[in-house]
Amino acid sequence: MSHTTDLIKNVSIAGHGQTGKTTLFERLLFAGGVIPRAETVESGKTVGDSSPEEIERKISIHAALGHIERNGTKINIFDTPGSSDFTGDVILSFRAAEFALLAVDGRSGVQIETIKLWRNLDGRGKPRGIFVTKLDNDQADFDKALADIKEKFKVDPVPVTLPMGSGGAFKGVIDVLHEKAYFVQGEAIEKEGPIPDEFRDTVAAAREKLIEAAAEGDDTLMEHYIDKGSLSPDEMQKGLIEALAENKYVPAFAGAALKNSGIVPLIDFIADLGPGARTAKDLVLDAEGKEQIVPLDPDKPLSALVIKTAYDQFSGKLSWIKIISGKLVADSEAFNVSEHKKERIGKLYTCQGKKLEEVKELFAGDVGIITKSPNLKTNDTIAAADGGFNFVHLRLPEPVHSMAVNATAKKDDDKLGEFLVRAAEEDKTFRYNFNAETKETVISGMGELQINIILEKIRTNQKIEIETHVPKVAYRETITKKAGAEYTHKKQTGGHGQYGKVLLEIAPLPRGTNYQFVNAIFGGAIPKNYIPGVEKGVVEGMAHGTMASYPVVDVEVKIVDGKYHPVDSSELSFKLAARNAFRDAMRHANPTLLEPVMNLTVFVEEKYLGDVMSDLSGKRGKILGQDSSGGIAEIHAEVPQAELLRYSIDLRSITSGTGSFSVAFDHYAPISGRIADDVIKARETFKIQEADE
């Protein structure tokens, strides 16, 4: 059954790993009646974690998309991974959201991917709520836990929903918006009832809370509460449901979702006051490509966007869409901007986890799953027409750990790159490209249990057997102060021989500039159809420096003289003649070797805060700054690339798994001494092996 707009919402639940999530997933496609008993991530049968590598690990690795009902209104919720070596697919998620729950452990309040999460939503604007999770454990604390997130968010959550007990003494928890308790059933859902006598001061506080936020959504309500001190019930819920889509408060809600608790008034809220895919807007490209935003509009001819590609060995390739305006339409045509030709639509479906259900058509707001779509990428636009415009892409991170991999027998080489050109496609955070500079198939993604889950699947479906190996680091050459340098290309063959002459005077420029040429020759010494033979031999002399073959760069080249021969020169005699002048010039130009040098940022527990540093010390890192609040410190360094290709695995083993990183390119600086030593030795070592093969 097919939904229309006004009718459909859209929830991701986020947050750190290991803060229960896939439960939460799970219990609420039971309390909404889609599955007829709730599973544990133990048992291995949970809609979310459906793969087989989920399945074994007990973590979440995709984004697992379901949809339940209530009174009338369809909520789609994704569930997402807490690692963040599979953050894309939060980040999609939060594309195609309205409404973000961060699902945040009683006991340990807000941790590091929960504060990156947070940051990434405040760059959307995008409305939230906090789920605390596992209050039925015994350190749990559900007021320590919203006072953590004041702390490090700077923001005061409202309770909607508060729990009855901690630990061994919890039995349920209070609905302060309806003035209802619901208590613990074992493996039921929850059951109403009133609330208990001990808790109604707590819940007179709770809704006053509530009210003030409430007063908030809108003027007029905020002038009726300050008049009468107070809201009627209908106006409490108009002013909730306006604050909350322009995210002018933090709901929050309690519960332990093994035990079924907290989600019955969880749904309830959602569906009542959560925002409806009305209120969402997106982004698009104009045709002078410039952002604009866009209103979720459902009266205006079909626009979507392609946020997704997975493949099932039942269903084939699958493409999640999010529909931005219009509705799709099942065994139709609509055109693909991205491409720039007809898409043919066949049969359209909705999910729960992977079992997937048939319709007829999809409405504004709705996201659903087109099959086996031979063109269809992730980021694709569709449309009814060519509208000139295309949805901006989804704003991913970039990679931060790279991998250099090749198929031990060379006969599945091929095979190999299909699989990861594929594996690609389904996950955008991961990259893969051939490094002509090195010769390596270099592989990147967010982190080594990315990568390695990656590898693993393709070595076991496909049987291919992959060496993997630290990646080549891109080195560059330059040169420190002016030389000059002439070189006469002379050859007699007989008949017609090749003449050319030139004089090369080369110069240092500014790091980042790359490469200036001047033609600086009068009177005619070199004609002017030469001219362009003679920097192209400049260009190639700088695809190999003279100290270990690297690119050279940041040099400006002049041509300031040259003699020409009327019947034996030619531009190739000025290509070659200008190529090995630019070398010799080089040799007097004390050449020095550059590094890649990485921008980086490290999230970290405070109690890790002197480690980290010591190590980025020890890794010739320049500390930059760092930013400190609620236990988390965030550190801001200048790296040389060579010391982060394995920066995942040591900052793992240095944090206990807990801190994360970003990196991205900076600028080359020079190095000498024995790193340069060690670099140039290891070239020579490379390309003597290159010449071997």
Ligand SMILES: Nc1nc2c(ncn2[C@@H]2O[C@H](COP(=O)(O)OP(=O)(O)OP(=O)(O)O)[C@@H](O)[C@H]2O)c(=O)[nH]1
Contents of the next structure:
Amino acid sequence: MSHTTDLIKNVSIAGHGQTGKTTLFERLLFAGGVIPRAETVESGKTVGDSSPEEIERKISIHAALGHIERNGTKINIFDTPGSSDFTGDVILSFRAAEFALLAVDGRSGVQIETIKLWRNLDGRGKPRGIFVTKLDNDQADFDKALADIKEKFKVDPVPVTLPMGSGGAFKGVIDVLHEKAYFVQGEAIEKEGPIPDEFRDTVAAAREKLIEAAAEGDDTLMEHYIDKGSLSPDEMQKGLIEALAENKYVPAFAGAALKNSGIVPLIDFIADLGPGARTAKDLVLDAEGKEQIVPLDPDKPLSALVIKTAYDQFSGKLSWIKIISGKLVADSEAFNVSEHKKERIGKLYTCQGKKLEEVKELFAGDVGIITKSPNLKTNDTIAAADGGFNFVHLRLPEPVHSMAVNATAKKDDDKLGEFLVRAAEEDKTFRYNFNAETKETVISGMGELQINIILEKIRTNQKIEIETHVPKVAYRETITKKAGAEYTHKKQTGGHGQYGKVLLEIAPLPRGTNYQFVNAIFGGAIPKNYIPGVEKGVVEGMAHGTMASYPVVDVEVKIVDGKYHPVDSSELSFKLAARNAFRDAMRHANPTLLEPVMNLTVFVEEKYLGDVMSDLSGKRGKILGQDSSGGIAEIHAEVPQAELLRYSIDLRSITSGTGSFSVAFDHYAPISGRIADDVIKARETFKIQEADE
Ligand SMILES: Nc1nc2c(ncn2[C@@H]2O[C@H](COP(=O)(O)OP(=O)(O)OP(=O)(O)O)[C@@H](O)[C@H]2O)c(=O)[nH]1
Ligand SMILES: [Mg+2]
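The form predicted in complex with this ligand is what I want next, because the block you gave corresponds to the form predicted alone; please supply it.
After this comes the whole thing, all chains and molecules, with the earlier chain placed first.
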């Protein structure tokens, strides 16, 4: 069944790893009547974790989509992965949803991913709520979790539900808004009942806080509240809707998803007070290439965005699509604006996890699926007509972990290539590229786990035998002082000889300048038509430095004098002379190796700060600055790339998997002593290998 825009809401469940998101998703579908019984993640049968790799590891790896209906409103729900390796799917769900629900473990409180996700939501101005779950665990503490949020995010969450007891004594939750209690019923859906007397005072205080949040919703309500000291239920509802849509307060919910607790009042809240599809906006690039905010609008012609591509074992290629304006109709024709091609729209679906449900149309605000379209790619814009605008591509963090990979048998190269194309389409944080300099195919992503899962798929699903190794570092060579050299290329071979003499002067240039060629020949010592040959020789000479055969950079090369022979000279002679002259000059110019230095930002809990800092200093890192707030430290440093090739693994072990980082190339810096000697030595074996091949 299709729902119209005003009857659609999209919610993303996100949060730190293992906080119970998939369990919550499962219980929402159960309470919503979608599935007859709720499964546990351990059973491997949940709707959320349905791929073989998720079932095997008992963690979420891909976003899952499902929906429930409450009072005619369709609530699309995304269950997203908690591991930062799969952050791409979290970010796409944030784009597609009007409301994010952050799952927080009642015992652990705010964790590092919670903070990163919060920041991402801040950047979008996206309304969000907190679901404090696992309150049935010993030492779980709802109030403490909220205090933690207040301390770390400087916002005071407003409880919509409150727990009754905790740990072994956890009995259920109280819906503060509707003043009802919900009692745990084992495997069954929680049961409504009156509020036990012992909680009356806490509920009254919480209700007061909720009314204040509602009054913030608009000025007239605030006046009423100040005048009367309270708000009517209708006013309260209106105020809470408006204030949440404007991200003015953060509702907090208590629960224990595994015990089906806190689920029904959560659904009620989202259905009645959560931001609706109409509050969404998106970003397009207009015809002039300028970014424009566009509101979601059912009354405009069709526009839609492909938010995700997945390949399912049974259903084949699935293109997830969010409708931003108008409606998408099955068996129709639209335009793929990104490709400037007509797009034949066949069947349309919504889904409950991997189970597809056919629909006739999808209205603005809804998220659905197009199957088996060979042309659709993630980030494509679908519209009623070609041209005009394109949706802005989803912004994702840059990869931080890389691995070089090659098929053991040459015949598998193409198959491996095809798989990598598909993997990169499925997860936009995963990249692959052939590095022509190091002659390696390097795959990169957000962490070791993501890369290992891809490698495993290559080996087991694709049955391709592969070899992997740490990617090579692209070192450079340069010079540190001026030098000159003279070289005569002379060959007498019967008839025509070869003759060319060049005198070069080379000098260091500032870092990053790469190369400058200066022709300072006076009086035709070398005729003009041979100068390009000279430059070619210099460029060839610079391709392989004299230290370890790495490319030479940041050198000015001046041709100052030379000699030619009217018969024997040729471009080739001058090229060879220049190449050798360059190499001779370089040897006298005090050459040095350069290594790439990265700009690193590390994000860790404060208690790990000391260990992270000392590890970085052991990695020849230069600390540029450090910031701490709410128990989380952010460290900025410059660190040689050679030291960071395994950093995601190192940081994980230092921080028990909680730390994260981003990294980007910054500059090249000289190395000397043992470090340089090691690089030169490693290159010697590499060169021998190359010669063997
Ligand atoms: N005691 C208790 N355990 C829970 C509750 N909710 C989830 N769990 C358990 O916590 C573990 C993680 O649950 P998941 O639902 O997979 O957590 P998740 O946030 O989806 O995990 P990722 O997707 O990997 O980030 C599982 O063993 C669940 O059974 C709860 O309310 N109480
Ligand atoms: Mg999960």
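C-alpha atoms forming the largest set that superposes within 1.5 Å between two forms make up the rigid core. Positions refer to the first chain, counted from 1. Because the structure is a prediction, the values reported are computed rather than measured.
C-alpha of residue 517 off by 2 Å or more between these two forms on rigid core: Result for residue 517: yes, a 2 Å-plus shift.
Rigid core fit then residue 567 CA moved by 2 Å or more between these two forms: Shift at residue 567: 2 Å or more after core fit.
Rigid-core frame, C-alpha of residue 558, shift of 2 angstroms or more between these two forms: Passes the 2 Å threshold, so yes.
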